[in-house]
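Given as structure tokens, the chain that follows is alone and in the form predicted on its own.
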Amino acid sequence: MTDQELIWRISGGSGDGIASTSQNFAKALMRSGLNVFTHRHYPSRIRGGHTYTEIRAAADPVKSRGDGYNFLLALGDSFARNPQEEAVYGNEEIKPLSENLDELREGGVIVYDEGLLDASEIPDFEERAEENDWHVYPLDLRGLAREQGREVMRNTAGVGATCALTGMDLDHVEELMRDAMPEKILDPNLEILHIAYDQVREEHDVDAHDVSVPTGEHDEEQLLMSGSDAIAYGAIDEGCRFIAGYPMTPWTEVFTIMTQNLPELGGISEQVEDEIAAAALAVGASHAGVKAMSGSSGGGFALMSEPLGLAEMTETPVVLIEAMRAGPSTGMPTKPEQSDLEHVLYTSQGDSQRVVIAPGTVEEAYDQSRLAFRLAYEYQIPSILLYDQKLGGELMNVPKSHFDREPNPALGNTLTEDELADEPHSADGKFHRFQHDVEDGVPPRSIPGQKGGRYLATGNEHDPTGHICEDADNRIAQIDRRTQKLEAIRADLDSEPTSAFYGPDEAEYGIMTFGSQQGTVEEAVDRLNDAGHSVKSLGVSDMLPFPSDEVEAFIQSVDEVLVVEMTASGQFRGLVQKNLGQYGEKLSSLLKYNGNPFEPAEIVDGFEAVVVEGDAEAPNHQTTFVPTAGD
């Protein structure tokens, strides 16, 4: 496999430029004609602490992180708090090397900065290197950088060494540096790139290993994007011109991208004091007649429960973003998990109505961001886009043509003043904004300031004009009408299904997932079918209203279904069984909740052990198996 793909991991300390270096190298690999996919692992502190980014590059499309990796560039942690082994967090200086060995493949390459790292501090390093046929290249990258006057350039030196050892031409790296770097630092960085490249090729046997950069070619122009990019650009293309928020990992990336772009489009971004205010501002902006959004991660989204309920009761369209992370409470802020599903489905008050969508790929993140706005404004209902740090932070190449769409600034079912004149009004002139008998449960809407559009918007139950009303018949009529929207939305979504079916139609077994694990599951399906199994998959995006017909048809078509998700309690499987309880004995779960996303091999191994061989436990200590209800 090493001659078919490069999986390059760069490790160091948080604050050492690992993310920016890896992003630029991923762009260079993409521009050389390869398909790329990145995976990022970082601590929840500003500076210091072991961090790494992984880039998987291949000529064929890649949908997931790989199984392990084959090239390590360990730069060391220049912000390490304590070099003592007996410290609470151990010897942080050595962790960029010591903590990245378990997943390095046999025959892999290690380049480490001996200016910061001393491999002799790892007791069994030489034995492991020999046992696994690792090819080790200690280089004084820091010393090289200091000679050129800027220690931070050791990252560039590391990229030069990588290119020398993998046979990658420097042209695409140089092109990217010229695009990205200001002139005053460009020349010294180009110089150290070549110095490191030439030194490695002159002083080391670069052909002693089998790790190399593959060759490839794209049929059309590609963009390197994350799910956060796609969500933000989808919102902008769908006409969003207001966002309010408060920073919280990992939602902050969407907030930042929107903040950078909205002013140039005549829009507004507001950073406020807390998430209650953020959601309330978005609801207010939408009420005033602009497409608006807000968002947060788990703890911050909890504060949005009250304004979310207000939007549901006043039928004010708004889009909220929830970027899941490991909880409860602060949990592991920078690690992916999918365990906010039930939180997002059921927060707020009473019998509430909302849309919840969980995209599974970068393309879906763009499409379903636009979909969330369309549904919110056509049906006057809050839409929630649910994703996690994996989808939000991983980068992959996507065809530029995928985003060649027309913008949509329309506000949905709103009335002109001429149309308002023909609508029912009370004796005092108030518009019947919440009239009972309307198509699909969606009443016509006025915008503040319109002649004949005056009504009351209150969080209390209300009559058609918005006046507080606790009459039993009115309450039943209003609840039934608001609930009718979900039936109409489900019918709308069924006309253009968002679920991702993959694999042979007549497969014997099924794997089902939601959100960010979709690409990993699809790669596992390919491997299982290549190994002689008969497997297909279903990636579900619509969490609410749930696509019962699609999911039921999938479950009925196979003998057994393995549900893959990053939760400890099987929340997605629970949602499936809530809607389709009669199939509980067909469903088993493969769960992972250690702060790392699934690798394809973990799903392959889990399927073969659990579904094919009938073992009671998953074969990997990183994953957990929960059997069917009938076992």
Given for the second form:
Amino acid sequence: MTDQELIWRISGGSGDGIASTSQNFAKALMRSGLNVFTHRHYPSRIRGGHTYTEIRAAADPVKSRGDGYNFLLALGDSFARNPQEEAVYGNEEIKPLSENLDELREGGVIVYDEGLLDASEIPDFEERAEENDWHVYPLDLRGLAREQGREVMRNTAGVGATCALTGMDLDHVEELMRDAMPEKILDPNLEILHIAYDQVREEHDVDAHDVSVPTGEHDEEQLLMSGSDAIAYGAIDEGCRFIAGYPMTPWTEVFTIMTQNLPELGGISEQVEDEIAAAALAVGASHAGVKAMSGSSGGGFALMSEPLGLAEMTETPVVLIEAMRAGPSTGMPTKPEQSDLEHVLYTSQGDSQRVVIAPGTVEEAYDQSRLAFRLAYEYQIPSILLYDQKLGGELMNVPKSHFDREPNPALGNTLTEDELADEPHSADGKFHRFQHDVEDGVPPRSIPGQKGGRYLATGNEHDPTGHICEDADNRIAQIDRRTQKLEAIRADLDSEPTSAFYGPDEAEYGIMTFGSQQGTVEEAVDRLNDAGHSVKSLGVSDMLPFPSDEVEAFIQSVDEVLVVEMTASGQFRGLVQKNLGQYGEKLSSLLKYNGNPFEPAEIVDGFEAVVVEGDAEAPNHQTTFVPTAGD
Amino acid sequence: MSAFSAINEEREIDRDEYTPGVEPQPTWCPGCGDFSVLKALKQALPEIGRSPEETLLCTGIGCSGKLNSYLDTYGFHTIHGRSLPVARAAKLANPGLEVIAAGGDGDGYGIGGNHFIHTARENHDMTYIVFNNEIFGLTKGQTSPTSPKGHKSKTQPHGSAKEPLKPLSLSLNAGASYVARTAAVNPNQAKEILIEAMEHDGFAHVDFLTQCPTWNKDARQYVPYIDVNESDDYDFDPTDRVEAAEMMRETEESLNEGKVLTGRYYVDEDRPSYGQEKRAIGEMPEEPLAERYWDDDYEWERSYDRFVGKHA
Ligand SMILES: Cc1ncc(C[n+]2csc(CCOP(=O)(O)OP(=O)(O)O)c2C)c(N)n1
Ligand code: SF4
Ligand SMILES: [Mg+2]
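What does the same protein look like in the form predicted in complex with its partner chain, given that the last one was the form predicted on its own?
Starting with the chain above, the whole complex follows.
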């Protein structure tokens, strides 16, 4: 919880440079010593369509987007299509201003580009401003930029105006522009920045409102990073040098980062014909001795179902990442949701053996991307890293030292040719790749091209040499051995737990979540405890194998648990109950599936209403309450 | 020193090395054309000097996919239709391997058709053998993409209303740089074509006519066959794309009329393979990637050193 924070929202048209402007501004805030968190909202459209990015900045740690916001910079949408009110999506031109008013806090500041936006088109704008004590600054940002010859630089003018109105000096912004911009456009941009800054300070009363940039200090150097960055860097540090994929939002981010870097790292990236091929390529590359990955989002991951099963059956290590978006089918491509949990847990036929991990923060995304690779290669099993558009796309500051790690390119339990010579072989020289009795159920493997390692990998049930075999005893031995790996992995994970416990040990109530909602839940826990409640939280990352003991102990330690997740059917709560076989009477759900992640206040208010007061419904109609089984 | 000493090892190779010591679980019926592919491969592989442990045979699902049970190399018996993406990745990961993909007409031209088109288009350096018996063998005789129009089966009780797919023409148009057809009844030609295909630098597609006496009883046994490169009745230049296309068209049409034409149809030795193309633009390492994981002196770059500046 922060007493003093800036939540700055920059809105405009998709394709108007909102993303890069906001990224630089977020970095400037971070460099000034603040903690930052960004939240993106954008339509599934390339040009035009209202989009915004929010930056929350405070001296205290910020773990979520926060509730509402207090500073709006509304730019024009230069690609707006329909200026008519009656069109399906209404008048698009005015949306950067009109669509953002509902969430603006009382006392908030509005800067809008009067060169492009006409506030009089918004019904009751002035009345609403007065009622909410908004401080409105219409500025001709476009005109100002045009005077310097570059209309597109109106974003910079907006940043200059923001600094003037929030008491932020220009040093860090300038420094970043120097870092990021090519010579040719740097000078006019700097010019515009200063002119806007000076002009606003001269012509307006900048102290008429209470919104300002807080001051803070970091005790160590910070980086501004997204979950997608962290996942890619984790993969690279585990020696992953092969990726195959097919574009799909939002997984494309990781695919792109990897693809842009792998050639220089001496690796290979392949954009292929479809996701079946993508996963099959990753399996083929791994089989041939390279650390490999693929990934997709819901629909593309569905196509990977068969290659995933092939990797399980042939015990080929592979990492697949799944970036969830709102489904089913094409769903809402640019909106976050967590509803692919069951999809990744259960897709593919037969009794499956796989690992599924869902990181909760940017740091965890890096750590658990590495963990997914380590487990995949050490245990010869597919690992799936499950995340979503929210974690993938949000930028937040993380301590630089967290990433100061050594690489681990090890292939896992793989034999050298000398070692192979001492392993069991058939009389005709075939290596017993799939031996029945081996430690942790993991038989050492050979790689094609090695002398003495010849074997067959097949998706059919097979004997120790890999050959197709339907003998009943062999079947039992093989499936038991493959299943045994999951127990070994559970024990391995217990030695290095990934779950995030938060709040006082002795709390009366618990909130449980998984993946990307962790930070928001923790912020809600702080606020609830500040308000006199007694609450702690658990953010679970290991979806499979599930940390049953840990979760059970958490549930037992409190009177009641609210399970928070971005699904409509309570998939995570279902997973908990499936694994523990009970506690239906202790678990209730707070669900959100409208395309937006939770805001902390929705959890705070929801908790107070349904858990503390015993209401039958959540107070915010964008969320849904599902009571405990006993109710 | 290579971690894969079977690759490029200088030694005599005996064809028996490819024969499993234990008779595999029997799958192929007596008289099945698939035996001829096996035999031709066992002859061709020693001749090009590739041993069982430097060869990776990736198969699909079907009777044809059981080739792995009979040919004792490193093998990957994948899933229905997906042998090509698995195989081409293995080749990219370790170009030193002799990579062969094989499967049925249903596997390669039906369910895996998209991979076939794109692997040909990209011209991956590998050999792809399609066991074309014009039928789904393993699932008991349903109509396949290459079954002739009017072909009756349990799933096409009134005879297929579909024209058969033209695999040679498709392959050429998709971008394969070596396209041939041979037949089970023609062992010498089969061996020669497989040798050429494996030695070819690029995607070599061999449509191998394999009779299925069990389910395709009315189908031809692919005799008599005519070798279009040898026969005086045909005169075309397989390095000429237009002439090759015409010869393919005639071959594909005449098969339905009972005339079996075989031979090399298209050979383009100039087109760089995908690996060469990728290396030329700096997107693939010169040294086989698979070797790097065994190189104790290799310095793995840390993401920290590479990326931190961008995020500070
Ligand atoms: C995804 C999937 N669909 C269907 C099958 C069932 N199936 C196995 S082999 C096959 C067709 C075999 O025909 P073909 O590829 O021509 O091979 P052949 O047996 O004739 O050699 C089918 C449909 C399967 N294994 N997997
Ligand atoms: S069913 Fe046909 S293709 Fe299959 S093994 Fe028997 S003869 Fe060969
Ligand atoms: Mg067939």
